[in-house]
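Starting off, we have a lone chain in the form predicted on its own, written out as structure tokens.
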Amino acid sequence: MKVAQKVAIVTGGGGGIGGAIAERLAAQGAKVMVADLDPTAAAAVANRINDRHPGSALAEGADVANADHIRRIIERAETEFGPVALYFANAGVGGAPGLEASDADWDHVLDVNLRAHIRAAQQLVPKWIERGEGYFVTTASAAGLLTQIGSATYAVTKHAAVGFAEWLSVTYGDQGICVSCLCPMGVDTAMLYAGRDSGDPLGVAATQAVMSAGEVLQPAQVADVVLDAVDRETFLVLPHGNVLSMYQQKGSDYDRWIRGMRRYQGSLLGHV
């Protein structure tokens, strides 16, 4: 799909990955709604934005796990720039690590990491089948295809999201409903780092896996690759190639998959 002159929403557009990928959208002529927790940041990425590219966005805080907050920005981005063309459920929370994780911190990331992504489809593919386009960019994570050493919360979720993920495509995809599923290891983010300063040595763990996995890359990066994505209407979309070697060999043999990753986990819970 072509982005400009299209209607985007950015969910978790206040920094990072969904930052960058608003900024990109408006640099290719969308306009775009900047949707965030914090309405703070929301606003700064959208007033960057319009220093550059004037009118081209809105700035809103929501929590978008809450289907009332994601009918609100929709129908605010229409009012304001036009039916939505492209939704990207970029928001996300790293979540417990162990077994000790409650229900409460379940259904928090539940929400966060897969509700907000089934809620926000609910509203928006009806839609986009009667006018036959629409595009739906979930961001998940390398470890919804492998897995996150240190965090049951955050490998559980990610690895539901690409599933809806999947579903979705292959439900809407002859209706003229384009779906892409970003799997990214390591980004430069706050998200990267929550681990390693949290003390507890499965999220040190954690860090320390993915930061040894592969080059840690910066938003921008990313954000490149989601819209190249965007434009080839492409499913899978890898920032870090070597995940997909990876994921082959994950299923080639998982049994012996398994055996590695638990001399991975001990090889780093050995230095924490």
Ligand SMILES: NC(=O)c1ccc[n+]([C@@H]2O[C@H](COP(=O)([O-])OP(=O)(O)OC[C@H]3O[C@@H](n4cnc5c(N)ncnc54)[C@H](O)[C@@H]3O)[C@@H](O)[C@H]2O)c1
Second form
Amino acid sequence: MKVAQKVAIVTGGGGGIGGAIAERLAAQGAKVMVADLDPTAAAAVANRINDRHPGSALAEGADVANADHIRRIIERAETEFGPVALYFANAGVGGAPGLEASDADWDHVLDVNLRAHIRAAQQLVPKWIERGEGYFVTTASAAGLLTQIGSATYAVTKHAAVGFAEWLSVTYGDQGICVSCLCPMGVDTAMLYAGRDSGDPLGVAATQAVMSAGEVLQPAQVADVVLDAVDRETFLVLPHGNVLSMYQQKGSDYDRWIRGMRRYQGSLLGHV
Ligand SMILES: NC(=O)c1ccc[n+]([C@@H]2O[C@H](COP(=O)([O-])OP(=O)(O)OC[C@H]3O[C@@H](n4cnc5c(N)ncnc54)[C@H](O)[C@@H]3O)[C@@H](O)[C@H]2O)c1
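Previous: the form predicted on its own; requested now: the form predicted in complex with the named molecule:
Every chain and every other molecule in the complex is listed next, the one we just looked at coming first.
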């Protein structure tokens, strides 16, 4: 899809990958609703965009764990800019490292990393089918194809986000709906360091697992790859080339891959 003149919403747009995607969208001529739990961060990104591309960005403080907030950002974008053509379900959280995660922890991570995507699609896809086009971009993670050492909540919900994106694409792809699923490994944002900063050994291992597995990219590099994928309408977006070969190895011999992951985790925790 060509994004020029289109209206896009980016959740978690107040910084990191989402902020960079919002800036790239505006640079390519789109109108962008920058939504984030942190309204100040969302406003800062929108102001920066409007300085360069006047009238291109709106900011809204919104918690994607709340279905009413999702409705509100879509309605405001439509009222002020026009029909929403692209939705970047990008906001994400990590959650607790291990089995100690409570039901409330699981609910929160499921709400942000999965249900927010479902709720946005429920509102947008019927309109997109009527209009004959629409684009849903999921920010999942390499953890959604492989796993996340040190975080069950993250690994599970990112797999679920990949599963939902696949299902959307299979189900509506023939009705003009495009879906892309971004699965990066390490990106230099606050989220990457959250595990390390938690001090929990599994959390520290989570950050270390990602940082040791390959290059840590800048958000702007990831945004370029995402916008290119949107232009070409490709489903799987892998800014880190080695994720594909790891995914292929997993698919070709699951047990061998799990044994390798155990060894890798053991080395990170100092057990081997
Ligand atoms: N950084 C990485 O290494 C990495 C790797 C793979 C995938 N990702 C994914 O990329 C996405 C963006 O993360 P990032 O790396 O840019 O981190 P980040 O911490 O810089 O940005 C996340 C943004 O989401 C916002 N947010 C959190 N909860 C929210 C909520 N309930 N409602 C609305 N906004 C909320 C935060 O305020 C923050 O601005 C996430 O889905 C993350 O899982 C990140």
